[in-house]
Amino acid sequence: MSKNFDTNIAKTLDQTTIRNVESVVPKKRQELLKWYGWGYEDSKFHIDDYSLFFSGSRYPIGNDVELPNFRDWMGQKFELSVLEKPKLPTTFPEPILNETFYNTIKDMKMDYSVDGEDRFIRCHGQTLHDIYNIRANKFKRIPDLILWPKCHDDVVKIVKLADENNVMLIPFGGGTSVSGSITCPQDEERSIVVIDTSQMNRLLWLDKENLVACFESGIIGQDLERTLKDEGLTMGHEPDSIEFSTLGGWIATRASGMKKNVYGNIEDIVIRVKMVTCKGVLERNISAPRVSCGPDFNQLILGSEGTLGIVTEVIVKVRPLPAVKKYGSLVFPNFEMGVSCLREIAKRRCQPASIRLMDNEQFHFGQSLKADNGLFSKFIDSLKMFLLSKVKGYDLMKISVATLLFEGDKEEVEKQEKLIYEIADRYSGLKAGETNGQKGYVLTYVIAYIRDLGLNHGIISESFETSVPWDKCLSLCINVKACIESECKKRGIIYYLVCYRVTQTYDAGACVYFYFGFRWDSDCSDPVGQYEEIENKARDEILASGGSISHHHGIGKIRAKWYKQSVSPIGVNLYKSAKLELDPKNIFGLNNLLTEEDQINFETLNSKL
């Protein structure tokens, strides 16, 4: 890098913005977050004497306001049973420590822990399989050592030391993975070290003239946005997990955010990534907005899921905070009309920051989460339903609802609203107000908590996503739901739920989320295994119906069987070649992306070296 280049960069940087960021999540994660499920410990659905509440004050739905409609809905759908609440284990597997590595770490004065509880809560992500097993304390293999590096140079030292001593490394950010990508390999015999990046959360520099910023990879989404907001800026990347997931995790999984229509997906936002590998630091040497210099190594890092190295620093685009943020909602006579409307909006390229369409089943589920606010509120809701069914002639058991989020200047938002509501009118879409739109986005953050409530009452549930071309969107939704219903009937499952929603729209297609849950019988010895069998059938149907294996959750371990089908055998070999070049000893041995059959035989390779 030339001296002139350094000088020019220095002129644009606002040195006053360089700062440490106090993370909302402490180093001892269990002091704030659940060890046995999703989110904050003080935020949860719970049932007391047949009354259902959501505790805590972090969400509008909270403060222990009674939710009788949700209680009744769950009772009708699943006939709830009550199971024993999970208890944190008091004993943990003994750590397997590589003495040379461990002693060197201590000499380096690196922050570390061999405490059983610290290791236990970092042995998994947030898949149903993980959460069920951790509640039952079924993990045979957990990390042996936790390290908290404070900067890029710390990571360089750790990776070099691990490579020299054949120690396995697992990068750990927010722990929100739903693909099994950070779950400890249960047959790993080497010492397993988790690199917790939570202390690498600084804003390293901010360039307001070019609207770019450099963050360390461990910063949590809500901390990143709060830091930029103080400067009147935003990155605009808001995945459903933004409260807990990290910038590095978004890179590793090729994440998508709910406002990608304005700000782009993570691959559109990232300019430059620094990743520490066993062969050195992989990084493009220029931060220009676009370059043509061979294959883009950023794309190799994006979606690598912790198998090639550890992301330490990221340069991203930022934008001024929008002057206006406004919600909206639409009601359609059915899901098909809603999909057609979203397709037309995408064709016209006038999507708001976010537009999401839920099917009838999910609409009624969302309605059940309304608090009981007295007789007047019930009267208003009844009046609205009367107008829809009697005046407009909509069948309440078929209607579909879209939630909207507009961001931008006042004139831009008004113009966009006008155009979108005009398009919706052609597809019999009725404006349903800002309040319903806002409540729809609140549901986005609390829906993950419902799985924990279900597990406490004998219900297995999970979500999974895909992307699909527009002409196959509706048929894919119908086919996958029919497939799941058929599989439930084959297994004698009586109480179950299948619903879906379109969450992202593109020129050529859309992202579709499915939600599936069922009540397991007391004589079922492996409810998670039963769930996974059904979901696997659903994923086969997704691919047969023209969908992708994943839109933004990644492959991990639970979708590895479809990776070759998705990228071709040559694509698998290309990934394996990158793995062999960057990590020839398999230090980053998470075993993601590849099936057991396709895994590289590192023992054989290393014996030949």
Given for the second form:
Amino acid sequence: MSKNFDTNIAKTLDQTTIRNVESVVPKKRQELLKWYGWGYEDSKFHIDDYSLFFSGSRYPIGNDVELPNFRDWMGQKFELSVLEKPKLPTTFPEPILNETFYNTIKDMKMDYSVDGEDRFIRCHGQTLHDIYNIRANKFKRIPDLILWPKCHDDVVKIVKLADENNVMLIPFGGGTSVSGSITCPQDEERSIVVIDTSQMNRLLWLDKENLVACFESGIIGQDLERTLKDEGLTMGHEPDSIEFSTLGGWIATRASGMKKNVYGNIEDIVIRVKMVTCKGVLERNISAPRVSCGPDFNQLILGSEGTLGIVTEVIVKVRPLPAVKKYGSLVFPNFEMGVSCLREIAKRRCQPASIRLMDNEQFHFGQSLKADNGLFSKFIDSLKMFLLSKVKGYDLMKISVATLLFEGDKEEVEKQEKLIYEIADRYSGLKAGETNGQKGYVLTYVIAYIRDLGLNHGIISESFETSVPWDKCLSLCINVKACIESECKKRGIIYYLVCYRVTQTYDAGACVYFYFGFRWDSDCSDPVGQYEEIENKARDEILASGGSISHHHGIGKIRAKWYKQSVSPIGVNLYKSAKLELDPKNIFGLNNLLTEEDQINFETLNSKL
Amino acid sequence: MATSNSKKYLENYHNYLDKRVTLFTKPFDPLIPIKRNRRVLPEELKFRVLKSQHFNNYLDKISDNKNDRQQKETEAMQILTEIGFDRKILVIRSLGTVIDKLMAQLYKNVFINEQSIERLKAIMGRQQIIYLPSHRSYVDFMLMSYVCFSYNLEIPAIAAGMDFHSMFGLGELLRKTGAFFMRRTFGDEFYWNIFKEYMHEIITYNDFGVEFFIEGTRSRTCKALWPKTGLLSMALEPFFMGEIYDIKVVPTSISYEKVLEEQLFVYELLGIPKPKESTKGFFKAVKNLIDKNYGNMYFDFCEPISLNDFLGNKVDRFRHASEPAHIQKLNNDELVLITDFAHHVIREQQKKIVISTYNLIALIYNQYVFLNSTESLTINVLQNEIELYLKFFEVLGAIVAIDDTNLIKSIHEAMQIHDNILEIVGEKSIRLKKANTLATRQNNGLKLKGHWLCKEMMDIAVPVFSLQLYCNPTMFWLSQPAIFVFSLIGRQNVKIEWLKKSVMHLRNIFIYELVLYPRFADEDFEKTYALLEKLQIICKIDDETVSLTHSPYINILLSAISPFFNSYLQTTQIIFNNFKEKKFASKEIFIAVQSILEHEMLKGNFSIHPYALCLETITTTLLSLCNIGCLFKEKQDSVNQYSVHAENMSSLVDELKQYNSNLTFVYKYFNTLISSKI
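Next, report the structure of the form predicted in complex with the partner chain; the form predicted alone has already been given.
Below, the chain from earlier opens the complete complex, with every other chain and molecule after it.
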């Protein structure tokens, strides 16, 4: 067995090629990041008296500029009220420690912590459920021990030791999971050890000839891109969580980036990946661009959601930095026309790096986030609106807006732009300028902060996504919205918002994102439960309308109930066989993907052994 | 107050005639069932059909070459022109104005449940709507559009039969108010592919809502008909395929105190074919009608049913979701669910059919005939009986529109509206008016469905049938309790187990006649059992045994069902006695039953109810007999040929006779019988 743990083919890396990366996020995460919500501690929406601001200087809408439009919009949609700000708990559950494991770790001089706060902030991801529970301090079970391995070999040691001592392991990257996948299992009796990969974030080597780079899995998106940028390169993988999520996490969830049209999704970017399992290291020892070599086990690692092992090192494709990056936007008379246009663009395979289409609700929502920049800008805006509605005859309550991002050299971008605007013209799409496009993309990062603002004011909101064939794209959007509205109505929810956007396009279909929020009734004792009921109904409707279980968020625990119907019972068995082969003691015991009924009964299994 | 629930419910109704506005100029900015990005022009639907993948795949399959394909496409366009509805507001206004005048002429009151309209308005804009009205009269066609137009609801697209289409002028006129036309042909694959796709577009793309008659045709008997599911499954398919989230289905109940077509129906049921609709005939008919008073009519949108709520847990839409909708079909389980749903709709309609004074008078008169005591039926006796019936229907849950503060007046008004059927003679006693059917003998050359009934028979049959048409609408409430009572009559201490068996058996026999859907049977049994116990019609002896009480309601129930029972008995006996050895078509049965029964009745045999001459009842008898294995059916040269299963049939006849022996009814409507011709 120990043989499998040695990297199969011994390599001696030239240590000087290794580059340490100074991460934006410190080891003590809570010094920079919020413990009770999304993102940076200094960046948040806040309300003073009657004015609404966004603090911090990290985002263009920040610097405490008043956002009166947004306040009005929130007021209109939800009728705000103010709840108390949560307080970080001071006492934490006692750690359950496995003596042998704990002592050996100490002997190894591995970085570790049993500090309550360190453990507390790593017991969850970013689902609404997680955030609500953390604010209400409802977690009974939090990790018992946090470890910070520094390299692949450290991980090998930890996994071996855990397997020998029957300790449960949770791989932890950026903690941005929105599927419940890294949420601490509340009924786990073994010692729970979090492997925080944040100190494993080096660029091990770079090959500019072949344009490939080898990173450690704990590197977070913005660090990775910054490091590559210094070399005039980019990987081009930009999920909305890029500021915090890690390379390893992307692989474990099958992430997708905004610019996948140029750079591909994570599965297209990854060439080789090393995963440490309880049985040894799984790795495809081929760096060639493509192989016919039986079933591709990279595909088993991608989307394994921390249940089969832990990813340590990854070889990825990189690209030269584009010379030009240009935004753009289009206005369509309605969402339907926009979808038809996107479909045509996809058909001709001429998508720019990113193309997204917002429905009318989201358009208004985005508009409201504009800062009040004085009279002049308002005048320009209203002039534009006048042109659109009175001269062109577009109904502002029906229009739909697409945002575009072009990347490439100058000529290429110009050519692309021309073609896109030509196609758009056939679908009554009007050019609406660069600024609107850029603002649209800023909104992407800021939108995640809004949930926290809402939670402070009795509003629950969350996003969820799917992928769907083109012919069912429009009907799916309409059906899901109708479904949510009807479910709200049944529950007597008056203030709510449902909006959607198409965020990715493919040959055969698109990725659709939904935002849903509602103000909960003060009588409602379990708003999160209510939210989840409605989201479940919406997911049922997504599946009935031809959509998928998930485009890139993954299954985790909150979507496990639809896993079997998505992959067939044989598919579930196949996954279970892999699990039993790689992890017969359920060391990586996050129990993702499978429903409770489908879980392998490890206890009876191990007692037989 | 005996009628409190009915009264309360009827308070929501308002007479539209009191608040008419000028339809020609009134503003029309209707609420639409489903808000889409933009309003769709009716013409677009046709082009979408021609462009649809489903239709194009089909064209590819059936075309020999390019030319052939082009020709077929032209053909398809012609068919679409024949089908497609249109929308011309000016035509709607004009026709609306005419109908408005007509309504005021024909009816004393046009009662509309305005609360139900408000309820409907509240759901507008969220989802596609299918209106499923009951169908008792051609007036239904106009009425829905008229009500929608008047109350600012979008006028739905209305499925109409081709008989309307062929009426010169009128067909095109109706088309412009939203009618689309459906052929009554079967097996024409090309046509139905186009029609189905057109329906698909109406549901998924248009925003008007759609209306059709789930019973498929006007019910000539004024009872509910077994629902047709063809059009309904086409309309609901997009829901099963995950193309839409929900459809709201609005059963609609339209009740008439007197149906315009009353006499036409009577003749049709007796086998005299109705004249083909022609525009000239139509206007002539209208002219004839105008001078008469047709009393009240009632219009009610039942509570909208969300398909998603109704089917939600029973259907797995996911199984259709992973493939394109156009390559898939509904499976059998889903078709069964649609049939369940159709029957649910029929029942919802029936619950809101308003029962009027004359319905009760007809029931009471029949009861007195059967008990051979019509002489004692004076207005005062009638009044007492009506009070009893009112109590009964109140408990059953029916909506009865009778002013019980002045029953005598109500009776007189009702008698006057229907003065062609019953008359008041001498000391305020009531009797059936014999018809004088001489005029109809001129209908030479018309193809008969059954036997040519002689004038003497017709003179008796016409009034009896007319009367029966007013008993029939109450059968929705009476048939199930009646079957219970029928099982128990003449028996003591009956085991519940046996009772259930008997009820289920009788349900199977009357399955089509009384629309007794087998998949509701268990639930129905429990409910009816509880109801009869509550009404003290049955009483429990012990945990397993029940008996009939001496409730006055027992005779009401028995006399209500006996015309049907008697008809079934007669037909079954005649088939058994005359057709054991040979194959036969339904027409042979029509002729045999009608001629044999005519002969018997004119001889003075009062054990035969004249309603046994009813061709529609004979038809349902044949269907039932096939259903329970007494007859075999096979198709020969596209005509159904039947043959008898002697053993099953023999035991059925014995059984029916056994049941019949517990009834002591006579069917003596007229004293004087002319037997000279026989």
